[in-house]
Amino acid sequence: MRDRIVAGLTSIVGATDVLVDSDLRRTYETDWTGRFSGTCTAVVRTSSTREVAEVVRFCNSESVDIIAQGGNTGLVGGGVPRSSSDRPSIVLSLCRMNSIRDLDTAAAQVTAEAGTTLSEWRDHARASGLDTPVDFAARDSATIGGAIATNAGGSRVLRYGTMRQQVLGIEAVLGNGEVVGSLSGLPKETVGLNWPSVLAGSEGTAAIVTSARLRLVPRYDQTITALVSVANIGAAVELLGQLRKSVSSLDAVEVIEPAAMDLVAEHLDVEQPVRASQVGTYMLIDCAGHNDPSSELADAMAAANGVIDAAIATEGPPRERLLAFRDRITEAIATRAQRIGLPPLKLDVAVPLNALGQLLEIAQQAADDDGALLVPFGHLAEGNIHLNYLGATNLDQVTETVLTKVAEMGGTISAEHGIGIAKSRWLHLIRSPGDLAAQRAVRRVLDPNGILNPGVLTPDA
């Protein structure tokens, strides 16, 4: 059978964008955390959306999985082959297809296929002077079909929404192989279903995206970036507060607790820019605008309780060293990770502001009951923090543990990441059985065979 499906591949796409040496497949087959892998009959490098559909008909008809996959920069193994499965399936990778066309700076739009990386798309942007709406640390790797297919947010959600808000038309290939969506980026297409919204946030499961009308957004020039220390958590919120008052340029509010910063300054080798008291936190504050925003996040901060220290910068290699505290937390962990011997368990939930500061305790003890470093940070505009536990043994037990206190407090158990293969069991926690009735039926249309990367999103797999 193997001989079969790869011959049937190779006469779609060709013999050199059908991998299947060992060797060659490695890197598709594991996720970054280093967590979740598994072996796959063959990586399928598509080029165009005639291709992918073609690949999708010929798997479906001789029931092979497909696990799409962009930038292979998932933390929760959705983009990476099952350890075990009865049938046989293969990567279908994208990266291939990173074409940007049809720039319409009237319109603010422009059309990228689902390989391309962030990165691009705001090069691509920057060069017309546009901007992009979506920022995050993996903005080199990660693609514009990942970041739909998780619906992403990263740090400028607080100004512009997640993935799903930028997306104005879709193309997108179903499990039967039917093509849907349109590309013409019309405001105001009202008409029947609206694919973004369908798709945004399915994961590979209802469909592959193969290229999106994305949204652009103003290129602003004056840019301020501030590392701020404050007493606690609820210092924080609080100053969050003023800002979203008073600071029109506000594009990120970006939280860093001590753990985090410490992490980050040995990885770097640098001293950390602003002090902090034991029990305090820091916070990363972006303004952008087209008239200089220093007075605004000034008066802001002088109104604020608990404000310790700040470290200002506008421009150059002052303000990227700054950033480089947010945008390297991950890259510091995965360094001291490599160096314990165990991938990092990461946990990325959201609740309500008001529950920030129990959150972090509940989290906190988790960690000392199993022996492990918890690395917490993430986007406090949206009570989104990234729970990472370095040396965790018990895996399962922590997990347990935050997300079922994060849904008794009215959070997520997943805020930009997904919910992948890590978790899928506790999908209960957040949705009701009509929900995940519903979900059911929705995908057996879509995708009739169930081909479509199995076991994600699914509760009892």
Given for the second form:
Amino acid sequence: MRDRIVAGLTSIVGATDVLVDSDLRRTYETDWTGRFSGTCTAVVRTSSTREVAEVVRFCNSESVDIIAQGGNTGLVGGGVPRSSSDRPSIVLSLCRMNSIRDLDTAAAQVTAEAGTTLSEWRDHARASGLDTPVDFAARDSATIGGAIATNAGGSRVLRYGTMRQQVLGIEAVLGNGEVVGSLSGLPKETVGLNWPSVLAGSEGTAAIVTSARLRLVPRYDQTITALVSVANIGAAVELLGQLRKSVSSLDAVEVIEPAAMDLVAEHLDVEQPVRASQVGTYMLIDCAGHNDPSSELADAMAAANGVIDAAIATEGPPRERLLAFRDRITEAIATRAQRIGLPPLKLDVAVPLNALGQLLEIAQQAADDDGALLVPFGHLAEGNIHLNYLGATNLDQVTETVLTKVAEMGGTISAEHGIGIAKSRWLHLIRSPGDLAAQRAVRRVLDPNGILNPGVLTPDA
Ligand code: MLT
Ligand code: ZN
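Hand over the structure of the form predicted together with D-malate; the form predicted on its own is what we had up.
All chains and molecules follow, beginning with the one already shown.
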């Protein structure tokens, strides 16, 4: 069976791009946190939509499961093989498909293949005086396909929305090998099902995204970044309100809880640049415009209560240094996790802004009960907090406690990382049985033999 699968795949993409040796497969079989891993029959690296379609048709006929993978930066186990499966599987790596073409300045659009990294997308846009609407720390490895599959968010959602809102056209391969979608990028079209909407957030189930027509935004050269300490999370939310009211150049409003600030400062081997009160929190505010945003930012900060201290930089290395306090938290967590010898438990959740304080208290209690260190940070503007537990041992208990409360608060159990295999058993907390049944039915139509990322997203009935 294995030999037949390898021979069939080799006849489509060539021997160089079918990796069967365990040493060559290894980095594709484990997620980068080290928490999720499994074994596949082969890693297949396609170079075109035609090859993807042929690989899917072959796998469909042989009942081989397909795990699509981009930069392998996912955090919920959706991009690596399952540890327990009685069917053969392949990792379909889209990383060789990274060409960018047809940048249209007037339409502010570009077409990128699924394996294009976010940095490559951004560099291409900037070379034409434009910019990309989505950005996050894993930009050098995370790919367009993965960002669409997880409906990734990042730091600029308050200005431009999530990945879903950036996809004007899509080309994708269904579970039977059929190619669907269009890359024409027409902003207005009403002709039935809209594939970008169907596939954004589908996590490699339903179809494999091969290319997308993507929105671009203006490149602003007047920037200002502020790292601010505030009295508590309520003061952070109040300042967010002021910023929304009066700062037209607002790009990002992020939150860094003290434990995250301590960890990243230690990791960067630098002093924290702002004073904080004992129970305070930190915010990273980023503005960008055609005109200098300094005075509107200063006015908003002056109008808010509870601001303790601020470090401000407008450009160059001083600004990069401030941004690093937010950008490099994930790396700091990974480094500490390696030292402890246990992968971090990462819970990406969002709640209404008025519930943030309560969420942080409950999350802390769960950490204390487990003897773990809680490192919270995230995207304040969307009430999206990344709860990272270091040294946690009772992962299911912590997850159950936190996600149940999040659901009770009217929040979501995944704001931007996806459900993957990590959270599929908790999806019922925020989706009714009827909803889940409908999602399974849609999935069956698009992937009749259930070969695309089984076990991910919708749990078995
Ligand atoms: C981030 O906001 O930095 C990412 O979502 C990564 C993470 O949560 O670790
Ligand atoms: Zn995030």
